[in-house]
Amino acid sequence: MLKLYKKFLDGTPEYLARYYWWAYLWSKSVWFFDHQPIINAILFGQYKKLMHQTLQQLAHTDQTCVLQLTCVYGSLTPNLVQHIKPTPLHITDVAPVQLRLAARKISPATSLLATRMNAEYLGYKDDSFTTTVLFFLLHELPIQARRHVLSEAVRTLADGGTLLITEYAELPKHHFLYRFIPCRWAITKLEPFLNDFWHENLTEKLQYHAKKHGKHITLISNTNIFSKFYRVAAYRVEKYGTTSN
């Protein structure tokens, strides 16, 4: 059988052709994704709750240097431009045919610094943004490859800044679409590192990595949607030594 996925691995993780390259490196599923209709779809309606809560939580951040790492279908990278104007938006994707989609929808183009990095390996310097913004990524990745992208997330933080997180909520074991076995083996299927990101406790393996990197974290808000099957966390990044206001 021919295996469709190896006609995108220049210079992409094999996770991502391999599983996601139907839904992100596809340029004829890269239109028919960025559409609102489909993209609320997939999100069972949550989609402009989700992306308000996300913007809300960033107003109290400091928005000096933001990076919005990788890029996401719809309006959440015009209206996180917006909302830090005249200050442009850092944002990596190591997909070309994302970052061409992210910059088709920006005006002027100096608002958007746009740069292609494998989220693993980020070639930016130590504590370089003020806040980071992660909308549905961590779910996408196997194990290791998340572990990589929390640790260098972490690493690129200065003292003192934000990391805002929208994603899966923890097992939502209570959630009719979890309890509904059709509906959560279909959500599997689609997406297959999601099982293990249930069972994960972000908080403490964001813990875990920022000591790694002489640095603490402290989740300083998180906000249930869809009857906790979706969260928007905000945690604040601090080297050790350094007091809380």
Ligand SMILES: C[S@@+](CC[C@H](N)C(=O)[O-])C[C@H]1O[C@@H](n2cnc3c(N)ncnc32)[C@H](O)[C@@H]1O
Given for the second form:
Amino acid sequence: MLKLYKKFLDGTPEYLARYYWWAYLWSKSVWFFDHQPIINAILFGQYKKLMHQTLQQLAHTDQTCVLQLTCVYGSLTPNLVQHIKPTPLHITDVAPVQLRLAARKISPATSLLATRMNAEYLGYKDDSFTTTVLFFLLHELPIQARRHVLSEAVRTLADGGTLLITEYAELPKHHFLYRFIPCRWAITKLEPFLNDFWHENLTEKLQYHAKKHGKHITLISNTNIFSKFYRVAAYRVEKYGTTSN
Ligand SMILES: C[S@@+](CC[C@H](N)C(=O)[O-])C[C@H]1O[C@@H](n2cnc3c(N)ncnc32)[C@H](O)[C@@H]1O
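Switch from the form predicted on its own to the form predicted in complex with the named molecule and give that structure.
Below is the whole assembly, all chains and molecules, this chain first.
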């Protein structure tokens, strides 16, 4: 049995090293994947639409203190830096190679504040951010890790803050990519936790975690992309006692 992935267990969660070393941790693959045509192909040609919709939603948020929760390939990070005021954009990821890649795309360097953390256990204090962006992270997490990340995302959002989630939509039963079994097989082979994510009610899960933190979360907008295969969802977080009636 190949245990090659163990080489990448350098402070990274086990699932990340085991299932995604070839995508995010190996420097050669980092170079390979960070090309626009490659990431666009992975997102079935929808990358630009997804990014633009995310940025459009961002325009309606309070940008006093923005967190991008984990790095992504492509131009999302420099675009976020360009769109927010004031900078810096906070970014955190558990993989140093990804943080270095993100930092290389930003000028001046001071407009990005990059920190290495596990998104399941953030070192930020409660209510730190006015907006948090989660771009295609959740479907890559096993159930337990996803619970932790959702909880931390809500905990660290300030009263009146926004959680922007760009992700696969819920189970796309009628979508041709789902109905065509070889395609579904290939996608779920490459994304071993996607099937769980497809079946999850994200809003209910967020409400559960918000309650734990004495907060309330409401879905304020949901844009479907690529015939409901993807979504860009915006949630408003409020502390109990401050919710307007
Ligand atoms: C945001 S996701 C997928 C993004 C998308 N496929 C893309 O690149 O366009 C990938 C990132 O999440 C990071 N990541 C995964 N699990 C994490 C965790 N528990 N804590 C911090 N970063 C994590 C990986 O290191 C990687 O940089």
